[in-house]
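A single chain, nothing else alongside it, follows as C-alpha cells in the form predicted on its own.
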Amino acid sequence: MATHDNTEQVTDTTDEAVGWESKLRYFLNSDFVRSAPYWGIPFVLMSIAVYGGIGYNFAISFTDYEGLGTPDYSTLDLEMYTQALSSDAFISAAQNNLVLLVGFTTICLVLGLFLAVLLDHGIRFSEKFQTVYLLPMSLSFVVTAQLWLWMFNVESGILNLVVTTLGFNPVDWLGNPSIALGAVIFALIWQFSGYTMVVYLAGLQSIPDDQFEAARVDGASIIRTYLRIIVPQLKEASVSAAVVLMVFALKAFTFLYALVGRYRPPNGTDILATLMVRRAFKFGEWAYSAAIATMLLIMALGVIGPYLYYQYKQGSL
C-alpha cells in the first residue's frame, strides 16, 4: 500500500515537472522573448532615464540638497514637503494651477463640443472651418506665446486696438494680476479648443445616423436630440480629452516661460511648474523643487490613474 502511494506521488511530481517544463518552453519560444534583443535595450535605457530620474528626484526630496556636492542621505525627513505646504508662494501657485486646470479644461471641452456639433451638422464651408480651428494646435507653445504676447501688448496689441476703438482705456492684460491668469487661459483655449473639437467630431461621426432619424420621427428638437441622446454617448471622448487637457494644465511651464522669457511669469499666473523650475535654477533649492516635482507627479497620477482604471474596466487595456 505504501509502495502504491509513493508511486502516485512520484507520478504527480513528474507530471508537475513536465507541466512546468512545457510552460517554460512555451514562454521561451514566445514572440515576447524572441523579440527581446530588439526592445530590451531601449526598454532598459528608457527605464534608467525615466524611472531612474523619478526615483532620484523622489530620494533627494527628503534631503536638503542644494545642487552642490553629493546629497546627504543620512538624515531623511519631510521638511521640504512641510516647507512647501506651509509656503504662501506654493499655496498661491497651487490655487492658480487649480483655476487653470478647471477653467481651461471645462471651457475647452464645452467650446470644442459646440464647434464639433456645428461641423457635424453640415454648416457651409465646414472643411475650411475645421482647418482654421485646428491650425493653432499645430503651432508650438513658443510660437503661440509670442503671438499672444503681441496680441496682449498694451500699446500696439490688437486687443487693445479693439478696446480703444470702442472708447475704453487700454488694458494691461498681463500686468494686471487680477486678469493675467484669465488672459493666459484664454490664449491656451485658443490653441487647444481645436483639439477637443477633433476628438468630439470623431465621436459624433461614429454615431449611426439612425439615431438622429429616430429622434426626428419622435418629434425631438435638435437641441433635445443632442442633449438627451448624442452627448451622453460622447463620454469616452470627453474623458480622454479631459485627461490630456488636465495633464497639460498641470505642467504649462513652456507656454508661461516663452511668454515672458524668464522664470518668473506675470504676476497672478505663477503655477507649480514655474515655481519648481524657478526655485531650482534661480535659487539652487533642488530638494525643495524635487518635493514640488513629486507632488506634481502625484497630481498627474491622480488624473491619469482613474482614466487608466476606467479604460481597464471597459476592456480597452
Given for the second form:
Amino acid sequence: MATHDNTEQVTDTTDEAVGWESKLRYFLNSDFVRSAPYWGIPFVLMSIAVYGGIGYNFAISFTDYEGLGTPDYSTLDLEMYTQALSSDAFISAAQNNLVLLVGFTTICLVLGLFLAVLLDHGIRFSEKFQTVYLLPMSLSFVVTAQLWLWMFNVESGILNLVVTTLGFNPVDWLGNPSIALGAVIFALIWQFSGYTMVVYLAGLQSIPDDQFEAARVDGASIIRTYLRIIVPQLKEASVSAAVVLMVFALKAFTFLYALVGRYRPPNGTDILATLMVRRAFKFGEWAYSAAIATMLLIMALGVIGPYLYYQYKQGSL
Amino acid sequence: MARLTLDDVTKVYTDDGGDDIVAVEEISLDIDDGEFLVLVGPSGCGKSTTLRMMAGLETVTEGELRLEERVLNDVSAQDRDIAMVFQSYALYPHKSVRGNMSFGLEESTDLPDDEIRQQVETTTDMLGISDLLDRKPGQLSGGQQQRVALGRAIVRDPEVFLMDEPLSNLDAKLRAEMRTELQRLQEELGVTTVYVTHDQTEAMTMGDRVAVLDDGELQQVGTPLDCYHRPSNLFVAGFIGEPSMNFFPGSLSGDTFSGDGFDYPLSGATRDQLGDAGGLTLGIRPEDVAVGERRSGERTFDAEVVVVEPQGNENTVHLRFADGDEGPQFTATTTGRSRVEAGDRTTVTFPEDAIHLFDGETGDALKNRELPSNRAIDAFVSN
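How about the form predicted in complex with its partner chain, since we already have the form predicted on its own?
Below is the whole assembly, all chains and molecules, this chain first.
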C-alpha cells in the first residue's frame, strides 16, 4: 500500500509542476495530434462506412426486423441463424459457394500455372502473349456475363454450334441446374486464369536460370525439374493468387446478377450473396439477410485470416 | 572417372540480327583421367561457354566432345554423368541441405532411399557439414553454402567435375582456405576436374595443368610453371603472373633492341633465335628487374622511382627510364626491406637470361627466358 501511495504522490507533484496548460500544449504539438487530419478523416470515414455498416448488420441479424418500419432491439436472439442453417435454400447456396470457391480457385491456379510454365519455357514474344491472356481480366463482370450469355445461348450460341457440329444434341448450359454452376465457373475461369498466369509468370521469371541448369546437370527431366524444383518455389505466388481468386469467387454476385438481370440467378447457381440480396431486397427479410451476410463475412475472413497470418509470420505485415 | 577430350570444339551464337558470333573457336584439349585442369582467361574469353558445353548446357556447334570413347555432343546434360558447381551455387532454396544433396542421386540413379541417405551423410562428414543437414540454404553462411554446392557434386560420384568460378563469392581468407581444401578433395577423390576461373592465383596454385583462353581461342596449355616461365605468346605472358610482365615494344636494329627510352644489346645467341622479325616486344618479369644494384654495363639503365607500393614482404616499385621524360612505366619487385621512395634516382638492370622476346605482329614468343637448368624445370613442370 505504501508503495502505491508513493506513486500517486509522485504523479500529483508532476501534475502540479507542469500545469495543465503546458500539458495541453505539449499534447497539441505531438505528432499524434498534428498528423490527425491526415489519418483521422479516412479513419472516421472507414469506421462509419465499413465497420459501422458491419456492426449495424451484425446488430440487425439478432432481431426479427422485416418489411417496413424500424428494427426492434428488445429481443435479441440467434433465431435467424438457426432458421438459415436449417433451410434448404441456404444449405444449397452455401454448397454452391464452396464448389465455386474450391473449383474455380483450383482450376484457375492449375491452368494459370500451366500457361505460365509454357510461356516461361520459351515461347518467344511472351510479352504479347501475356497481354492476350490478361485481357479478359480487364473486362468488367457485366461484359463477361453478357459475352458468355451469348456463347451459352441454347439456339444460337457458339458453344452449341460446336456441340451440334460434332453430332451431339444441343446443351442448355445455363438452363440445366446440374451443369449451370459448371458453366458459370467455366466463364469465370476464362476471365481469371490470365491473372493467375501473370502472377505465376512473375514468380517463374524471378527464379534464376541456374536452378534449371543445376537440376538438369543433376539428371532431372524437364517435367521433374518443374515438379520438384520450380513449382515448390512458387509457394508465395500461389498463396497470393489464391487469396485474390477466392475473394472474387465470394463476390461472384455481380457476374450472376449481370447474367440474368434479376436477383434470381439460373437454377443451380444460387450462392450466398445472391440469396442474401434476394431475401433482403425482394422479400424485405432484413434480419434474415443480415444473418446470411454475417455468415458470408465469416467465410471471407476464413479465407483472408490464414493469409494474413501467413504474411505476418513472413514478417511482411 | 574418365578422360575428357575436346576435338576442335567450336561454339557459334547467332544474334537477333542473324550475325554469327564465335564464342569459342576450335579448342582441342585432352584432359586426363584424374587430372585437375584450370581454364583461365579474362571475362568474355569463352571459358564459361567451354565449360557449359562440357556440361551439356550449351550445344556444340562444331567439333567433337568425348568422354573416353563416347561422343557427348548429342547426349543431354541429364545423361552425361557430369556434376557441376555453379558460381552462384544454385542451391535449391526450398530444400534442406540433405534434400539438395540427395536430389541428384534420386534423379540420376535408382538407389534405395537408405543408401542415398548414407551416401549423403558420408559426403557431409567428409566436408565437415554434417551438423547442417536439416538447414535450408538461406540459413547458411557463404562458406557453408559453398560446401553444400561442392557436396552436391561430390555425392553423385560423377565421371567429371565441372566448376565455374566456385570460389569467387567468398571473402579472401575463406577463398584461400577453400582453395587448399578443394585441391585436397580432388586429390582424395581422383575425379577428373575442369575448373574455370579468372583469378590467376587459383590458376597457378590449383591445377595440374592450365589452359589459357583469350577471345575464344586457346592460347596455351601447360603446367602452371610452364605457362609462367615459357609463355607461348604475349597474351599468356601478360595474363599469368602478378604483377604482370613488363612489355616494351620496339624494333631490332642490328644486334640491338631499341625501345622507347632505352637500347638493349642482344647477344649473338639471342639474336639468332629471332630470325628476321621486324617489330619486337621485349618482356621481363618484375621480379627479374634488378633495382639499384649499382651495376654498370650496357644492360643497366638509369631510372626514376614513380610510386612504391609496399606489401611487407616485398615492394612493388613503379619506375620510369630517367632519359625519356614521358617514357613507358614499368614495375619491379624488390624485397620488403629495401628502402626506395618515390622520386629516387636509381639504376635498373635487365639480365639477358631473364628477358622474353615476342614477335611484334603475331605476339608469338620468339625467345623465352633461360632458367638455371632447363632440365630441372622440365622435371619440375612435368610432375
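Positions refer to the first chain, counted from 1. Given the structure is predicted, the values throughout are model-derived calculations rather than measurements. Only the largest set of C-alpha atoms that superpose within 1.5 Å between the two forms is called the rigid core.
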{"item": "Tyr26 C-alpha relocation of at least 2 Å between the two forms, rigid core basis", "value": "yes"}
{"item": "Flag for Ala36, CA shift 2 Å or larger between the two forms after aligning core", "value": "yes"}
